[in-house]
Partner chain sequence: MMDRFKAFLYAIKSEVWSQSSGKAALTLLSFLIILSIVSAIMLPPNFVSVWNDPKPWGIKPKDAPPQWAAFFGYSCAPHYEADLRGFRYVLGISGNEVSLKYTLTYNLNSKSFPQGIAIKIDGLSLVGVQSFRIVLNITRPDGVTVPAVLTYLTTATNGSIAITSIVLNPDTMKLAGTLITLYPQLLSVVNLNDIAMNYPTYLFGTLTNTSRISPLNGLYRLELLVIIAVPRIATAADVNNIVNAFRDSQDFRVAVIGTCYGVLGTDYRGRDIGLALFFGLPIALLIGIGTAVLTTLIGLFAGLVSGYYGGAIDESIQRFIDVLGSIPLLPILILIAVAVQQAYGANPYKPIIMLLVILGTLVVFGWGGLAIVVRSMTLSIKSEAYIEAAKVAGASNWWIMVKHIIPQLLPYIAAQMVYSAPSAILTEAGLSILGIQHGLPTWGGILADARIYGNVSYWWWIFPPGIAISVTSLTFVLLGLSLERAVEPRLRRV
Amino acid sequence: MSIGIIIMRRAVFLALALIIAVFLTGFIIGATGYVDNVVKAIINEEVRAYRQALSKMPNVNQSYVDKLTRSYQQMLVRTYGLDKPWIYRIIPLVYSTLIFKFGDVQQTSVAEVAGFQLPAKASDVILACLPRTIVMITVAELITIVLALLIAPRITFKIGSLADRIAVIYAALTNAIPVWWLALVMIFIFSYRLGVAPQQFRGVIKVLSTMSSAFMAGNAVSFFSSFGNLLSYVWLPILTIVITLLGPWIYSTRAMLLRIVREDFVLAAVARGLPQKVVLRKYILRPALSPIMTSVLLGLAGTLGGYIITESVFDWPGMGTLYYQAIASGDPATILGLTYILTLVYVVARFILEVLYVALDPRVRL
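As in the form predicted alone, what structure would this chain adopt when taken alone?
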C-alpha cells in the first residue's frame, strides 16, 4: 500500500472522529436535558425578576401582573426554543456547526466574556477570545518548548551532574505547583507589592481591539503603540506559565533523549570518538524527532482550549473562560462551536504529525 493511500485513510478516520465528536457533544447536551435545565433555571429567574418589577409599580392589579408574567414566560420559552423537542433544536445546530455556521449566542454572560452584548454570533465571540488565549498561553507554551529544547540536549551527556540534578529538582518542584497558585503569588508580588504589572488584566480586550483596527487600517504607529501596551499586560502571565511548565518540559524531553542515548548505535558512535555535537545531532536528536514533534504539536494545539482557573486568576477573558461560561449557562451554539474548533485543531495537528512521521522516520515509510 502506498504512503499516499495510508495518509488519505488516516485523514478520513480523523475527519470521522471530528464529526463524531461534535455529534456526541450535541447528543449529550440535548438528550440529557442539561441545556434545557440550565435554560429553564435562567427563564425562572428572569420571570421572577420581571414579576418583582411589576409588583413594585403603583396601583397594579395582581391578576394583571399574573397575565403579563405568563405572557413574558411564554415569550422566553419561544425565544430559547424550549417549545420544541431537543432533537429539533440540537441536530440542525450540529449540522450548521459542521459547516462553520455556529448560530447565535443565547446567554449574556457568554457574550460578555468576549466584550460583546446580545445579539452576538458564536463565531464572533470565539474569534474575539481566541487571540487572547494565543498571546497568553500559546506564546508561553512556545517559549517553554524552545527553552526546553535548548536545555535538555545539553544535559543529556551529563547525567548525574550538578546541572542535571538542578533540572530534575526544578522539574519535580514546578510539576507540583499549580499554575493558578503561582499566578496568585506573582500577582501579589509584581502587581500589588512592586507595582510593575497591572492589577486588572481585562484591559487586554481594548488593547487587542485597537491593535486589530490599527493593523487593518495600516496605521503602524498605533499598531506598535498598542503592541507595547499588550506587552505590559501579557508579560506576567507568560512568565508565570513558563516558570511552571519549563521543568516538566525539560524533564520529559530529557527522558526521550535518554532512551536513545542508551541505544547501541549511540554507544558505538561515542566509542568511535565522534565529537559530542555530531553524536547529539545525528545519532540522538534525529531519532528523537518523532516523539518530540508529537509532544510539541499536541501541546501547542492543547493550549487553544485555555486554562480556566489561571484565566480566572488573571481575569483574562480567553477560551477557557468562554468554555466555562458556555457550559455553566447552557449555551449550545457556543459549546458546539468551541468543541468543533478545538477538535478540529487537534485533528489537523494529528494529520500534520502523520505526514511528519513519514518524512522524519524511514521505518514508517517501510
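We have the form predicted alone; now please give the form predicted in complex with its partner chain.
Partners and other molecules have been left off, which leaves just the chain.
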C-alpha cells in the first residue's frame, strides 16, 4: 500500500483515539460521580452560608426560614443541573465539546483563573489562559531544546571528555531539584533581595491582554512596545525552567546519539578531515533525527498542560492552574474542553511525526 494511504489510515485512527480520549474523560468524571460530589459539596456550603446570613434577620419564623432555604437549594440544584442524572449532562457536553462548542463555566473559582466573572464560556477561559502558559513554559522549553541540540552532539562526539562529565553531573543534580522549589529560591533572591525581578507577577495578565488586543487590532506599535514590559515579567520564570529542564534534555539527547557517534560512517567522515560542524550536523544529528524530533514535538505539546505548582509559586494563572481549579471545583465543561484541546494538539503532533518518520528516512516503511 502506498505511503499516502497508510498516512491517511493513521490520521483516521488518530482522530478516533482523540474522540475515545474525550469520551473516556467524560465517563471518568461523570460515572464515578466525581463531579457530582464536588458540586454537591459546594452547594452544601453555599446553602449553609445562606442560612447563616438568614440568622442575621431576627423576627423571622421557622417555617419561613425552612421555605427560603429549601427554595434556594432547589434553585442551586437546577442551575448546576444536578436534577438530571450525569448521563444527560456530561454526554451531550462531550458531543458539543467535540464540535468545538464548549459548554459554560459553572464555578466562579474556575472563571476567576482567567480573570472573568460568570457567565463565561469554557472556550474564552481556556483561550485567556493559553497565552500565559505559552509565553512562560513553552518558550522556556523551546530555549532548552535549542541549547540541548547545540550542546549534546558536541559532548557525545567527545564522549568521556571533561565537558561530557560536567554535563552529566549537572544533569544528575538539576534532575533532583523540583522546579517549584527553585522558583521559590529565585524569587527570594532576585525579587526580594536583589530587587532585579518584580515582586508581583500578576501584572503580566494586563500586559498580555493589551498585547493580544493590540494583536487583534493589528497595530504593531503597541504590540512591540508592551513586549519590553512582558520581558521584564517573564525572564525569571523562563530562566528557572531552563535551569531545571536543560539537564534532562542534554542527558536524553546524548543517550540517543550514543548509538550513532561510534558508527563507521562517522569515523570515516572524521578520517576524511571534514570540519567538526559538518560531521556533527550531517553524520550525527541526521540519523538520530526521528527520535529527537519525537521528543521535541511531544515535549512542546506537553508544555501546554502547564505546571500546576510552579504557576502557583509565580502567581501566574496559566493552563496548569486552570486544569487544577477545574478538577478541584468539578467543572465538567472546562475539564472536557481542556482535555479536548490538549489531546488535539498532541494528536496533531503525532500525525506530523508519522509523516516525518517517512520523510526523514526513506528506508523506513511503516
